[in-house]
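For reference, the chain that follows is the form predicted alone, supplied as structure tokens.
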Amino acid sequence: MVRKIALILLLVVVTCSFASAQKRLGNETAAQKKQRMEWWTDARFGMFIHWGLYSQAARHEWVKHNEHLTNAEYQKYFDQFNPDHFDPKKWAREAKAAGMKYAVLTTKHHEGFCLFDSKYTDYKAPNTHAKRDLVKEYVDAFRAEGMKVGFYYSLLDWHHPDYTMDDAHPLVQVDTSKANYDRLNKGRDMAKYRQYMRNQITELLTKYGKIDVLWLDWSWDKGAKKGKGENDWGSVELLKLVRKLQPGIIVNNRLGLTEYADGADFVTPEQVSTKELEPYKGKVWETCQTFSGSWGYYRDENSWKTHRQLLDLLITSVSNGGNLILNVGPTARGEFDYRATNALDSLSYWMHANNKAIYNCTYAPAEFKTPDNTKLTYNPQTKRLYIHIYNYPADGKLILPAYHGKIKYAQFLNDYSELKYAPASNGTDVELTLPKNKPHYEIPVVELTLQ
């Protein structure tokens, strides 16, 4: 009986070891992984790039769904597109400035116009005013800043002649019954389109040299009506294909490859409140995010966000574990727009003095508890903490919970000026004395060296 028990039981790991191997694409162990994730953990903060025929338009990158343009409306922007200011070593400057350590371009966003030079489709840049291909100009510059590039690939495309309907198609936006879908479907064959994307892929991922990140954009919720899945996009093979071009990669998780643990490198929650980023923390995650309420230009939108949520979203997205990665939508001219450099340069300006506070920083130890009106970050190869303090103490006392006998030295981040402490009067608590003046910082930093 007992050895008919550890048979059935040895029975039982087998099987659940077979079922878990069906769940995983290659055999990467989790310290691999760690490994060749590092820099993208230890960066933080990256840029967006979203970039396109859209820009003309001005008023929003979804302007081709949102207005359900045809082919022949929207052919207006291919013909005019001349991006004659566009100067990807100052996109790179600008990025490196901020404090960014990486970047991602739409090499190909929804509308399907390539900013490459694909021999796949005459719907790219080397055919407009441009007359080049643009994303070689941009990987060409952000290496040459030191920086890691990544390319975003849009797995729809609303131009491609064989890209089967769905419901964010902008064909059917005014007509949603099944017999508009049937007749705009006549004649398409999404599987030529999935070889399109293939053929796409590996132009990307072979003609630029090592390629850091690939972002693919996206997949529906299986439940959706009319959506899109990881059937339609061929995912396993398409990610297969990817990291036999580029071992080192780092893919995000919009291939809808759920049900693998090796499905995806990291989570990309988008466009969240600071607040929605904490569920997030012990996951490996990318928060995309905008300076305003659009990726693509959009010349009249007014919802910019402020310095200091710019930089509570940095802050908070390192507090909870997770990065950064803001967008700039480019004018059709090809530079950013003056509110996007404005932030830029904010952003500049606090991460010069406080940028040990992001780099190589994650959430702080179960042991240390949050003092009131700030949150911490914390470096756990230097072990040091980081004190953001949101609400500057009118008193000059900062209460550190607990602290007492944990730290060895004290200082402001910006300047390494030294800051006084004492226990407090119930012998747990630290008292941390700040100068009457604030540091010239939205958010300042105390830097504490651990015991």
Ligand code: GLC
The other form holds:
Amino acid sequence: MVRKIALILLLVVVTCSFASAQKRLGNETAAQKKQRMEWWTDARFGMFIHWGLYSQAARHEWVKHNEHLTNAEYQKYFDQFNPDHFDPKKWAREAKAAGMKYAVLTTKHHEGFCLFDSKYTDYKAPNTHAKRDLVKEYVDAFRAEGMKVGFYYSLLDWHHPDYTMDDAHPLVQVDTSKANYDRLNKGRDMAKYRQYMRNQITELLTKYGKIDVLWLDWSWDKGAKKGKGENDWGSVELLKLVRKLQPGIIVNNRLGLTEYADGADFVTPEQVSTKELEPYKGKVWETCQTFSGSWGYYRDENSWKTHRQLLDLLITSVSNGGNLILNVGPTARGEFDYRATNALDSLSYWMHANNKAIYNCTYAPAEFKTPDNTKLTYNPQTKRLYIHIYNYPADGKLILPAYHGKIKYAQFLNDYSELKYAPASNGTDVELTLPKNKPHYEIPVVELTLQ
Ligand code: GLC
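Starting from the form predicted alone, produce the coordinates for the form predicted in complex with ligand GLC.
Full assembly next; the chain just shown is listed first.
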């Protein structure tokens, strides 16, 4: 009897969780989704751009929160904002040269300031010394370079008078008592703020032509004492609206719609190490990463990633079947600073020679073991396998474990120079002979045409 009840209970639990995982907002088939996502999975590499009033403080895009600033204290950044070097055509050229295929710009970050001309707020770029819609110029510039265009939009808003308190809000850091929340929430109405977001997202998705990606940020109600999530944002209705306005758009996973099979198009591991990317294999994902620690321009930050670290992020993302979106935080004058430009230049040098090992690529078929000190990527259409050589062998020998009989041709990708190979003495491995001098790339790539 007890066993029977336990079995029934188990069945109920399994059925319920299955049913909830299957909750759906729309009726797109897996094949249709694959097709909608195709340009994005093929692209593999994008540029994130975090730019706003915080770029002037130049000490983190969370400065308003970190320093518990009131709207009045933060106002100086609005009054001062004057990006006289803003030239998105230059941004677009740099992004394209670095091999990025799409970009995502913060149309509004947590601070609430809008780079676009919204009729629902005065807190926007056209009312600053910039005197114009900066999002429009960004869209035009990136599109002209043939890049896909995305919008980041913060669900949080530390400026809006109806946005209620939560544990990330700049005003509640010191006194987290209920009495203080009640005091600060007087007159605030999340329903009105929800409508404000719907209005603004409608503007963003109707006034700028086809928008390819929408990156909404973020939900943290699960586990947090006073976070916000799905219900606060009205996520179900919001996502339906987004899909109605832009049926082809690709949306990230931060609306908090975890019980819906189609509540997001991709997951967003943020600032994780390359090791932590391995478990994402098989999912649809994009890791977002900074050049240094923060997203907004941070003048005094010295933790800039090296060229090798950036390449490793890109290669490891692709070798686990995901995308990398790498962030630039332009300065308050509207330019990429020299450290970002240097990093992008190095990437463009490498990508020019090696991008075939990135675009349209994914992880290698299971039968191909990863040779020592390398990582593999693979293009399923062309059946080319790419070996990214992390440590160039001093003796010029690279052992390809159990590759015998599987290779038709081998060459360096950067110059298409032939590489000779022969069966190793064990009869199953292949020994590839590399030249003494390492090609002039931090991580050179061997291209194998497979049988
Ligand atoms: C976090 C931060 C935010 C940044 C985002 C990018 O959610 O709050 O500042 O924009 O990550 O992934």
